[in-house]
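Take a look at this single chain, the form predicted on its own, given in structure tokens.
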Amino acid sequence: MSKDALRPPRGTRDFYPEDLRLRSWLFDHFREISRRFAFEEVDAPIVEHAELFIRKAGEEIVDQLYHFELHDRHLALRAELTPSLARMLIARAGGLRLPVRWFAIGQNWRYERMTRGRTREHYQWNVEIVGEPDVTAEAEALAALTSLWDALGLPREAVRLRVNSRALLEEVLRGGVLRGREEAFAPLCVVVDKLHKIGADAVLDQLADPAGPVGLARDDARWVVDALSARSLDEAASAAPPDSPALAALRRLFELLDAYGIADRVDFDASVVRGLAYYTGIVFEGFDTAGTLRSICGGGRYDALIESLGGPSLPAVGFGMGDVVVSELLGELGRLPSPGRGVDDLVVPLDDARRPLAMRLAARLRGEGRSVELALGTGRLKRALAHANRIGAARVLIVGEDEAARGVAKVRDLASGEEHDEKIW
């Protein structure tokens, strides 16, 4: 067998008990918070039919996506969660009551070029609300969201979200360099989600390709770049039409997020657009201040992909945030816990004539529902202490002759050095 078989596939991951423990610590944190917010936990298959994650907007998801033919069907991992929720929605459409409040925590699968942060196989906690057109969703998802990195420990100074609308900048475009082109108005938005990847100058050129899906003018190109600067609602509003929707939306949600005690964390960037063409209003992505990783999370509301999947108009809003960004910046900021086994006792007999009885103590225990080592072989008392100090045992429970010969077990705890017999049944 080759060595690269012997090895994960590059930019999957396995997960050691230390890794896994790491990862049921952050997924316990996606959890609660849900539960604080009255989320209901779904989940869905890892493989979907590709034709739920492929669009016509030049997405780069679509051509990162693990895709396969089996039986004559056209099948692929999993890229993203919004699509498989959407889906199953759409199964239960007649049946919910709205709003709907669904998260899951799922893995999923994209061939993309490997950087800090960014890996092929990630798990996201998704959050989504369905059936309400109102900002005060958007307020919801992102309550949680500073919510969820309170918990984590994460200092607030050391991440932010910004938000913008694509409603606002679709209506500026509409009214002036896209009048009449409505059709590349979701391929312009692709191309401006690489803003802070590939720079502005290589923005402008691929929004002024002649060959490309939006062919701007030169001018009208730099003129959309240029616009992308904003930092203010006050200075957006000076290219917005009059009695603008979204600019009236985005000054509510503000008004919102004042009321839940975070606005302050929070900054308008007209440059937030996002990369999947599915969104229709407010979007936005959380990122650590110190700029040194990719968005931590990102979302918006897609009051269209419902409906363009064959199911009802339905209005949604939702996000997505990865482990391994947020883990990258809890590991850099020294929040990262060390989780340790969580196991209460450790039985040891001393011989194996006392086996039976360590056995007999270690089932009621574990009855009991506690976390119970058994220790497998036998040996040396100062052996067994150092391996319930390893394995983080909070107690050990030691079977000799004469505990044996009374029906009891020595037990010591760990943190006191305290010493009493305990009945074995």
Second form
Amino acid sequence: MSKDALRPPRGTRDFYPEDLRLRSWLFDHFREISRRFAFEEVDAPIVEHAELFIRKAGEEIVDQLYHFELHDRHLALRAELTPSLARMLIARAGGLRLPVRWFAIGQNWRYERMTRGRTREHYQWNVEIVGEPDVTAEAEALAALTSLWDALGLPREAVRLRVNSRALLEEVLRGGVLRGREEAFAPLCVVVDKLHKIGADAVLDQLADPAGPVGLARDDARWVVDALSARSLDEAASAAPPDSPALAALRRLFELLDAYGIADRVDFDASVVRGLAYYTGIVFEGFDTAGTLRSICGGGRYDALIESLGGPSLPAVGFGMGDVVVSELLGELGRLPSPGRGVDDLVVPLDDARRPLAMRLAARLRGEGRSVELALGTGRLKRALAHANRIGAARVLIVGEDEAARGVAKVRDLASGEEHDEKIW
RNA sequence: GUGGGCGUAGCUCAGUUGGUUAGAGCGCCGGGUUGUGGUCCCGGAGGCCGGGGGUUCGAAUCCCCUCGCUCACCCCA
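Alright, leaving the form predicted on its own aside, put up the form predicted in complex with the RNA.
In what comes next, the whole complex appears, and the chain from above leads the way.
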């Protein structure tokens, strides 16, 4: 066995018990918030037909696909959950009662270079609302996100949401610099999405690159970059067409967010477009206000994806939040818990003759739903108590000769040190 | 892909004018007597010093190569 084979492949993680307890803590919150919002959990295979993920917009996520040929099939590890969920929806499209409220927690794979906060696999909480064209769906999604942050113990001021509308940007551009070249809109969004990362000048260069996918005139590109600097709806309105439906939708969304009491946690930001090609309307992302991490979640409306995959025309809103970035943020804020093992009882036979009784006791306690470890050896009692301490057990139940004769166990409460007898059955 | 930093015990790390049997803390195991933990005291196990080659009487230490980790840049939902 080579040394390499004894390590997890680069960008992947092993989860030891303490790591998995933390992950489970996080997933428990994903599930609990999903439950409170009445989302139903679904799951899909981690391997899909590569075709499901391929789109034409120069997206990073597609370039980073883990894919391979097996016999005559071209397969891929999923890079995101949304296409799989869309596929599942299509399969049952005829019998669905809309709107559908689904969520999934799944591992996604992207072959990318490792840096801080970026691994090649990560788990994502994915929430989708399908069949609702109104921004009431977006409001649900955003409320679920802030509820999750609160549940995780993230301070209210530590994380915020940025919201924009691709539909608004499209309205503005369709009547202007992209007139007659609507196909350039998706690649334009991919470029614009990099604004926070590579800066306005670099975006300008890429938009104006004659050999690039967008190929705007330099002045037009400059106009686009300027338009993206809007940070309020009123500012954005000045560039929008009169009676813009997209602008009206944004205004209505903020009204709804206000009703949920979270409008003050959401900013309008014209530069947010998200990098995925399939978004068509409202888009949003969560970010840490300290600005040290990449976006911690993102999503938006994708009204055309399901139809483009061969399904019916179904409006949809969804978002994903990964485990890696949010864990880093929690760590930086000192909010990562260290969940214990949750063992209730350690049952200790003091000698082998007492073992059958101890087993009977352990079985009874387990039958009552308690988490019980049975000491498998018969070392000294001192060691057993130290072990109980280490695993965080609340009680130690000792079965010795004297107790056995009376049909009881001596129960020691680890926290108080108090002891009493308890019948074995 | 470019550049920097780092690979020494399970973990976090000391350890250079090159010099005996390579260290600490934590963790682990055992002991401090007979059936009672967390503290304390004592003891112990555990390391081809990432790998290979070279220089040297002698290399964890210097040189070269290589692998791995990591950070920055490049790139990038």
